[in-house]
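Just the one chain here, the form predicted alone, laid out as structure tokens.
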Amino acid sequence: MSSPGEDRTAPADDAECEAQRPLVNATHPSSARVYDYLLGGKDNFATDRSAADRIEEAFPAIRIGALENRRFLLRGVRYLAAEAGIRQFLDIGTGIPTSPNVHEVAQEIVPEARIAYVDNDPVVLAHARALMVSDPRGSVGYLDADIRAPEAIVGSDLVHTVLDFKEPIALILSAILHFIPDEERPEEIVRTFIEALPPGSYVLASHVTPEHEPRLRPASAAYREDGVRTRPRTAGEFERLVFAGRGLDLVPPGVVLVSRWRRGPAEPPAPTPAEVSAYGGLAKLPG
């Protein structure tokens, strides 16, 4: 994958794109594949593009939120493995493999590492079985689940061959539930899948925010006339809804815009508030 300031590869023909995937809906724009077209990615189809720009138009920092957010996902990756002792990763929503994946960076710093990667989009699939190869001391396996299922998910034979559920283990939702609308039941999505987990894990989220940038909303709703719904939630919506209440103790800084989580001395200086437009956090249960 091309990162943004990267020359990008053109997109394939879609026509050749749908031949090759018989499973791929390609009338309708995917989350995982948008978010590909807005890193730079190649994979995706004119809907995903037509999707994004419409996006984009309402809200024109886009692109700079979402590479902000993969920045954040990639520095709490490296906390986990490097500081937290965090040797087992199940990634929910992992999205088009874009390098370095999570397993790439765990595995840099803790070869053993296990990778459980979870998502729905057969697009996905096709790539994470193909790209998504794993340290030979170590282990990634890839469910296609959705995540609306958690039950399915954490009781799955794959992700248990994965990971050990007797040791901690990290659950990422890094931009995936402000995909989930509060008729859905986000609450009780989150709450399987921490209740799930073994003592001593910790929890990395990420989430859309229109608190810095009223034109989030109308890029929400162009989202959703798209066919994609959202549901952008404030700092305190974000914090209640994975956090709050669950028994968790949050990494400092807490919750903050993604791009100031423990933001290193090297990486350039952070966009304004308005451009990112999307908290992050990270916290592990008692154990």
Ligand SMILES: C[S@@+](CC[C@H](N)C(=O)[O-])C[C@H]1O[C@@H](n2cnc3c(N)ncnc32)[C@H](O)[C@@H]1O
The other form holds:
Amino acid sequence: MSSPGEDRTAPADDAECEAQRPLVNATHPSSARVYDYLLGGKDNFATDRSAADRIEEAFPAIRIGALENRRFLLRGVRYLAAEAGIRQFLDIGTGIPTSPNVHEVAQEIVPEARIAYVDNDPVVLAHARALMVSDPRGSVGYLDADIRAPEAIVGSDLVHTVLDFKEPIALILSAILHFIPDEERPEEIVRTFIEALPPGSYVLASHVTPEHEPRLRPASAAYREDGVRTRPRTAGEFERLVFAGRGLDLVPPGVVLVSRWRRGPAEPPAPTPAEVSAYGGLAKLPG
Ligand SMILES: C[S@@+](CC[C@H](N)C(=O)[O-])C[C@H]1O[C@@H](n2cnc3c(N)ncnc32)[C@H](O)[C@@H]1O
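Now that you have shown the form predicted alone, what about the form predicted together with the ligand?
Zooming out: every chain and molecule, the one shown earlier first.
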């Protein structure tokens, strides 16, 4: 894991890529690779698979929850591009590419859309090239940085090259804030991002919750034993953490289980709340 404040942009050529790429730690699980495995991806190691298997032993529906979170994220991006008129996205905690990615969904609707991706996992950085294939009419950039250094992200040249902070931006915090324990002051991190957003911007976020499934806690404990700390939060804690400040106005239906957020009629029936165990919401800053 890179340290907070590190600011490595996606490299321009292979040589630079090798020189800048940090060593991937294959002996300890990473949240990006565990999530990739849960979603059926191939960019993971034995240590990630065994960590995911231990989580799944405690909480057998974990893959359903991961898929529902991903569906929520993409529904939210579609809403932002198609209905809210958003053209710019700042996606923190991007994850290993999982098609379709945020830029693919946004640029299918608005080819000129501009997306700045941010993550601190070396495997995500290694795939930055795949992430960065933008529609020529739009723009996509990738920044290797830690959410716990929000000033470095909102002040980075890369982010300002891709995004125009005079126009509305959708800040995406999908399935990342539960990796920030209370002692790392997640509310200050979120506030720094939200204060940097121009008027009329949006905030989309999702978060694991312990409220519907008692087995979430042993699953979280198993993950912690493998070195990944998580802090599941209740709906109230999540709403206060992300959506309480700067006059944010929640888009209906508000903070709900990710499976219930504007689920389309063509989608399969929603799994149970216990299986989903994650809340999501989307809110607008005053314009
Ligand atoms: C569960 S994945 C979510 C991926 C994607 N946002 C989604 O919802 O499908 C969490 C991502 O957050 C990233 N992450 C975790 N802690 C981070 C940190 N401190 N700074 C930046 N990224 C972080 C991980 O590397 C991983 O890619």
